[in-house]
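Starting off, we have a lone chain in the form predicted on its own, written out as structure tokens.
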Amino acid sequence: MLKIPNKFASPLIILLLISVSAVAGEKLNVVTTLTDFADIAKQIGGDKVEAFAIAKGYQDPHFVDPKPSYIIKLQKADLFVHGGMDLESGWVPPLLEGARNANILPGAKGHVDASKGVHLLEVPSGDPAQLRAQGDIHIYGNPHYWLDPVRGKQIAENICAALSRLQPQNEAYFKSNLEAFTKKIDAKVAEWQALMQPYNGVKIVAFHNSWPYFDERFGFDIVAFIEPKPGIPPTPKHLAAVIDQMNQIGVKVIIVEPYYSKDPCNLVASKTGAKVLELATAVDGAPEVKSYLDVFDYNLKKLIAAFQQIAEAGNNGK
């Protein structure tokens, strides 16, 4: 056994304690694909993390320019959180390859697929090649699961587990934050569902199929899409069919993501008397949306205001 002379023992112990303390107090660098994941990471990690989201809240998460500055962020990352399910398959692989950070690659301690353990919707069956030929079909299911706040709790659990792996000395702190986040979500979901209850079953039209989880949680009914297939621009023939359907069943609301052209929606609205609502699909998707909870506060407030105006006009869209 190595014997340390007494005259060096105390300074060495002090240095070790300082070193351990520095590691314990060092913030983890978290890089996420989406702003929602970054906000959840901040809420679970608290003052133990610095979080950065690559895609902005107003950007289409399917298509992000893989800038060199993002590679530098990933080179320094302790934790990488992505949506999985091929959502970011066009831009995450080249960023990870360029970063060459083994600590955040699939299977490493610093890699989180946020979809792990999430109950998924619209999981297709059949040959993947044929499915992709039908448009922007995701072969693992609809990837917009973070638009259900209850599923957001699973995302938070996944991030909490990863933070605890990287800083086990702070596991109790992360779990305490997770518990507070979960309670906050449960309270807000009860409040939101009570607000939406009068509008249960109201029929609406959406531009893109981003909303099945949001729809399922809050009880409205998406009956058609402006896109004929996911990722395929609408044709005049398809828009005419949507207009005809909306007029037949009295649909008066069209929802659209911030990053899609509003022109087709406005055209359909002009023929049906519908309102076009731009909803936020992520944190920073609108100036007022600064947190994960704000996403739902903002969207539901806009929907309820529209439903109330429609009801006052004598057409509730059911």
Contents of the next structure:
Amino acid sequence: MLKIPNKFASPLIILLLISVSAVAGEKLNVVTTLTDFADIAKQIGGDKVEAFAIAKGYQDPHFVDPKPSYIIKLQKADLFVHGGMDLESGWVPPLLEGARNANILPGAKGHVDASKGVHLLEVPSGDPAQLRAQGDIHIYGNPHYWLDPVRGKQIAENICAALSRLQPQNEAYFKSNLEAFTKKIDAKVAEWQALMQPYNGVKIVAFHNSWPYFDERFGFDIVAFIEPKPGIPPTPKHLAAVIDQMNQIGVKVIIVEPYYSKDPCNLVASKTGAKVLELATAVDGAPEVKSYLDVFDYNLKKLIAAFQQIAEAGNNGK
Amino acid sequence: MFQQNWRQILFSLFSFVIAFIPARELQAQAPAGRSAASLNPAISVIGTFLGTAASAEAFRKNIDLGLHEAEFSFQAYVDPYAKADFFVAFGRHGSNPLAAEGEEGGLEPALEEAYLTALSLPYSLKVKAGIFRSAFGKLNLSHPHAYPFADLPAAYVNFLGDEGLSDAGVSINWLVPNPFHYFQELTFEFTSASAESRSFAKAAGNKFLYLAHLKNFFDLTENATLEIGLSGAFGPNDLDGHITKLGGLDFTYKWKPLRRNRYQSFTLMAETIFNHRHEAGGARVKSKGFYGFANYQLAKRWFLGGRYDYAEFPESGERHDRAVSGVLGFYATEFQKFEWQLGRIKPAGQDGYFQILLRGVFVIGAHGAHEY
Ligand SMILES: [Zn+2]
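Having seen the form predicted on its own, can you show the form predicted together with its partner chain?
Let us now look at the entire complex, which starts with that chain.
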């Protein structure tokens, strides 16, 4: 029980009570590492949240600089959402430690690991001490899971649970938004899979291993990477091997993330007649990509257009 | 050596308890969920190789190559309120193996840093207690293996010490609220002044070293940032407690386009240290040191930089060291880098000479995040 002396109420306590009541009516301040999480938080939180993403959509999520200005954002956050799986381990820890915000530290109510409950791919087996010999491998598995919209539903569920924890009075509202979001995804996934149906098993080449969740969902097949190992820049020898492989099995599409140099891809394309497609890995990864669903609309549209063009060129050639 | 460290630890723990008690009362919060595996602290080992060749006759050896330092770090959250960091290094002293003396033996162990950080204090405070690198200037807070050059600038060596300034005590750090919402951080430290440094020394009685640092950080554009820091230190320089005052001004401009931050960047940094020293018999010394450094990223893994050094001495503003160096950096991965440095060194009162430094740094284990 809190006892406040009637006449000599501590100014500090009054101040505290005023600020607490003010916060209750305000929007929840959500800070996320990636733009996709911010967009999902907005869709679930609706007008009850304000969301800010630290990494820009066209930025490499592995290598964001922990600028002190982000500490100011985190200091005022009610909820912090990150991808987990040590994707952001190079830049999130100094920001969290600098933020002096106990509400968003690991284990606190306002700390969300978006990967919770997500079925992960490429979880490495074998001796962890040998892992880095394979390049920039993530010990918990491939961290690019938000590129599968079905797994996106789990991310939304995690965010919904956290928002409900912080504002139990709005739980019903968050849950109904979650339901609407889930329904929208289910409908869109059916539509996208139907569009991709004719291209099931088409072989393509990618720059970095960002796409295992994306290709698993939409049925094409990544046969090689421009990077010899994740995070290791391409060598002429490796590129020559990729060119050989592409020419042998007739691969005509190379996909690349917005933040990597296009030079090695263009070089390989010039020797194989392939098309280089820059795909979005997150919301704002391209100017047209404004929402989580746009990521898939944009990427699949680009891929399908390229597949169609190649098919037509093939027919004309005959 | 170790005895000295234990005294420092006890002093720090005592100070920490004082600083820490209110935090426990103010914060009530669910403890962090932990699995058995995460109970182990994050461990990493950083190895530094250093090769040196110099054209000066004066050195005992003028070509040297070897393991310069092996640093072990252990870092973990203690509980929901605090984090602990330990750095133990086996190394040679000083950044230049040729200049140091009496190190024919193996690598000496030293507790470089050992501190607890309270993370959940009210009023935007953060408190650190233990042995730590002092918040003076820009470079001093980070470990030398993280620097983009192979040796410490002469101003640091002359005024702060061969490896920079670190000491045992308490550091209180406040995120200053301001109407413009830019990052402004005020650090206040009081430490025992017992660690090795050129400007300060342990005095008889309770004479501490007091230090303050104000860090201002601005986003100029999405791709460019500016940091301006002000530092001041005040502490005894001899057994009788004569005082040295150090002032510092640091400036760091970085350009790093977000979309291409792995391929292109440019950094310009400069620091000045001002010294005002009182000596026995009423003598006063005023002196200063400066360095300026520019670093341009040539390609994803290649950096080219240049540094100018000018440094007077704590005891004299009449004499000065000067140096000009060029450094080529190759950052193979986040876990391994090399620096080749060619310098023209002109020590005070001696002939100038050329020096080549070759440094390799590698890390295994949980790799720590980099400060910006
Ligand atoms: Zn990756």
